[in-house]
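A single chain comes next, written as structure tokens; it is the form predicted alone.
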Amino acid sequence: MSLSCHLLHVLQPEEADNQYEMTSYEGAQARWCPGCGDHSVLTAVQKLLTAEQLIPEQTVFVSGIGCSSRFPHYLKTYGFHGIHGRALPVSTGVKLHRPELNVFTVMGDGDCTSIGAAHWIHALRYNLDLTVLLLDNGIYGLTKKQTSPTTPQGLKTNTQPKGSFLPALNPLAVSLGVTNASFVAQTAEWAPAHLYATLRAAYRHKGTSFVRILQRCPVFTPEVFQAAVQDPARIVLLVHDDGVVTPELNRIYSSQIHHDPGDIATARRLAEADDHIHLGVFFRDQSRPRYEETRKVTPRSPNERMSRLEEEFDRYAV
């Protein structure tokens, strides 16, 4: 590591000279469809990386499978494009063995809440220091309009052409019901100021930060959330000094609730409410135990690792 990088690692972002610009984090050109909310999320993430001056070599983005899971390709950091539903197990392994790294997990609604549902639940319970982004457009986009767990009931898809049979799964309500969950928030791709502020609050939280990002798929679900985009009165902002405050949005979103993120009972009630879309930090408790602290992995040299591996193999020798 160079001396300049070492200094950036030691100093707080506000203390260090800005050596990284947004272009420092730009990877391959994003190939999402024009108008896809993923573009907005990518820009907000690059803005966050720049503001926090995260060293690219000490930052990892892990994804599963889906449109949103191409995220690691579009950032000039370390990345792991995994398999469907398995982004969180990979993130867990990275964080346990390299706890000093900044680890972000990016998943779609099908990737996280369907095949990856068990990993999602237990990752929240483990409460590792991860920043987890659920990009939720209510459809399987990469596989061309299949019903996902968050597809609105009645929405016609290629797998359920008469309309989605079941009520949509509520990722906020599920997350708030998991033992030891420590940070649950919701934001939207069409409100970039709120999106950025929420991501920054999530990154600065110590523990698993779960952020559901509402977004529209311009090809398969352009109508989902469109009413809220056109009518800001349908959105209520949750504001609190320990959550997210965006004064620049006050003129657009006049409906606001002063919500203490430490109040989990109110957080659960707000998560279940269907009269408005609530954006903000629903719950935050930084005192909850983190798995990397309760299960510390002892650092070992390559020779030590090989020796222990050989010992384990010898136990099963025939």
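Numbering follows the first chain given and starts at 1. All figures in this text were calculated on a predicted structure; none of them were measured in a lab. Rigid core (definition): largest C-alpha set, two forms, superposition within 1.5 Å. What changes on going to the form predicted together with the partner chain:
- Taking 2 Å as the criterion, S24 does not count as shifted between the two forms: its C-alpha moves by less than this amount when the rigid core is aligned.
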Second form
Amino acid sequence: MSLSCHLLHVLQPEEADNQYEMTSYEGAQARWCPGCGDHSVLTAVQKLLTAEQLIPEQTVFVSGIGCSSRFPHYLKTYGFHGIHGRALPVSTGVKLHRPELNVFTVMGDGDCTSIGAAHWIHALRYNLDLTVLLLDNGIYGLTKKQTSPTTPQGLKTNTQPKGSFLPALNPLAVSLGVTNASFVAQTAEWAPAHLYATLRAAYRHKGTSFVRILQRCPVFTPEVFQAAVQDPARIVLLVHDDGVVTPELNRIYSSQIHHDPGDIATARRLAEADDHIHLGVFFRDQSRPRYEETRKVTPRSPNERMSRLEEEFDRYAV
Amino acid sequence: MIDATATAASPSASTPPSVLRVPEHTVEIVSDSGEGAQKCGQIFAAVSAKMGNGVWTVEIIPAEVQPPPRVPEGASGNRVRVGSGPVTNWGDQTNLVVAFNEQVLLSRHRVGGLAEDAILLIEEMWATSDDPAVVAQWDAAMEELSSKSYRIIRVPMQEQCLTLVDNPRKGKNMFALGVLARIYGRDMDRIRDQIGHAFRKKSEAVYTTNVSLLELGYHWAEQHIDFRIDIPLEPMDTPLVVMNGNEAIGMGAVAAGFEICAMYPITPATSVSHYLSEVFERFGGIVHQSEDEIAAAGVAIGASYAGKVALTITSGPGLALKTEFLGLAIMTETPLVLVDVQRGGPSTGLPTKVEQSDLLAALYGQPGDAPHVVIAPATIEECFHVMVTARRIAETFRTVVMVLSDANLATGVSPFPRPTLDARWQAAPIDLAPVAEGDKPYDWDLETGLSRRIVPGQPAGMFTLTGLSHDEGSKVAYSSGIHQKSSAMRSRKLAVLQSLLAPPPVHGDEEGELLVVGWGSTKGAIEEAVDRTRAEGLKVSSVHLRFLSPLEPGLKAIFARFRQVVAVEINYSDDPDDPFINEENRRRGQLAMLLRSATLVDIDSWTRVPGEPLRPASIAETIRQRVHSGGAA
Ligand SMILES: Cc1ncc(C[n+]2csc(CCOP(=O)(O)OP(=O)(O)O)c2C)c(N)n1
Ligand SMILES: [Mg+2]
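I have the form predicted alone already, so could you send the form predicted together with the partner chain?
Entire complex below, previous chain first.
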């Protein structure tokens, strides 16, 4: 009897004491197309906020421009819906000035890997404690079906109607190539349990956690992830206690690799493999220096500052 | 200016030297880079200021980091204008040069900055070099210099310094300083003090050697230079500090309570961040060097959004990159201070040289209707104070404030009264009080457009700001009514700010024949030109604008009291006499364009882009021409 009570408690952790519920984080009604993968990401994020009981006013979602970047409007936290490609510098400024805030960054594939590519690489290197979500539908959604860097080669779009010219850029391989990157993961919005577990691991990681979320766009690229959605055998889960474990998915995704996220060489090899889609934490290293820690300064009161400035003027006195 | 009876240096002057009493003198010290002429010039200027002379110093900088030795383009050093009273600008021509070789001297001759009768003190070792090519260069240079009536004095710097040190390449500068100290009667104890500041931290031995070289130069000049130059001292009671405009901006940023300066290196703005990088952390601030200027703007906006107003510093090309982010800050009413230390443009332009050609880009560079504040400090002192003003305006009006400085202020060094600091200049602590029920992120006061900012961490303030057109509640709104209203609210703030400003003071009489209007670093030169021409009896005055957006009030009324108004600036304008140029297509200077559209007064334009500050003499010349031609040109 006492055992079952205890189990019950584990299954529903402190539900009664919870201050915030899913609805606490609900903002405006989401206006994405029906069937858009962004809806599942929003739900998973709201679930994460609830589970972690993040204080809404201590939480900031920063985004760029694109369908996916509407994200902050649909949450009841602080939000900054900025300009195309430049969410990460804004996030950097927020975190640098107010390290106590929980800062999330939401970007589309055009946002992050094309116009914002420089910021993406450098944000990974700064390694501030940010949770960074790339909602990768392999297409420019908002501007209506133009080729993005992650569009599969050959896919017909409005700017490359004979088929996209170039092999798609691999955001995982790029991220894993950045010195001082500390967390690189991939998940898919159509696998909600995996999505949630990955977001949680990303949030809990201290440092910039970069999560590429494979995301369906039913309007412009229904074919892109169709095969993977219908045939779970195309997916391989990377499991590890230091990464994510999703026992509830064992039956659907039977092919799994025990991958130690500390192993960068294997992480890079797995990221490059194009025979299967690998979901899970590719790389994680909590020991990497974090920029906001490196740059920490002792705050000074106005009076302290002014008396130090007097000393400074002494150096320049005539 | 120099007494014509002064004779060439004689080996030993037994008669007392002639003393030339002058109200001002401009001195240059030039060498190959790495030979220390700049240090010599800096100490000479600092000591002159400490003794009670007015001083304005500009750096002479080679374009390359390490140019080859003995080439005119490699000239490196300082140009110091020393006067009895305060000196507000770099002046006209150089009266005395100390050059470490004839090639760097040639470069100064060729830019045309030397007075017809300038005194040139030149290291003579090259005349007798073992290398015939060097001797040939020397001879050619002397030939070229003989086109003017310069007075050339050969100085055996190398030979003299070798009596004390093995490698005079490091040390000639102190010898030269000693020569100048003797000629200008500078206080040797103060010079030794300055040398102490500069070298004691290296080692006592370095200090002692430098002082010996200084004294060697002094004694050499005592025996071999038959004149002295006396610029009467007018010591001031007020304590002074001496620095360049970029240091003043850095200190101003500290005084204003900024905590984040995000930047990407670009000349001539970078030295602000060099200064801040050195000291800012002691004040609880950080300099963040971003991956590019776009990111720097983004980081500053993110920080401002999350708390205290942040700062980003750049120059023309960087301003161009920041454009889209500036629009975002204006649209989301996120305060931001941007400093643009202007250089010559467009494109990479003249990276190290002064120009005032970013005005219209600063005012109108953002697509869409993007009202914001633009201010320009006119003096090095104002570079300090403007930072406090800018931060306050940005915070109060929830907008972008651009501060336009330029390379002239950035590298000019001049003393100014030590500011009396006030802790209230500092930013208030971040207020995390709960947001009241019903409060919105843009609770515009319908009359003023002002609203209170909500900052992350404030309970019940969870809104999403957006660069999309939005209503008071930050709800995305495409209806024409809301866009009309929010545009009005953002724009109204400028009118409100203008209502708080006073009309600018007129320098000279309140009415007259000609009014010169300027902005930014040209103030000193313009007012000096006005003073000179007024002394000749011309009815000329000037007005200097600090606010470019909004403009200071009352301009139209001031303009109406003068028969002609001319805007004088360092940017390009067409000369009305040039081919194809007529009244309809004539491009005027940027301030002239702005003022014409704001006042409908037929304001004329006189501008130059010489890659150097305007000289009072050339402004005075244009004043004379205009007054004598007697009508709008
Ligand atoms: C500077 C700039 N360039 C272009 C655009 C137009 N634009 C808006 S969103 C977008 C691409 C959106 O694609 P993605 O980032 O993949 O986001 P999605 O809509 O697919 O979620 C583009 C090109 C813009 N808003 N700003
Ligand atoms: Mg996309």
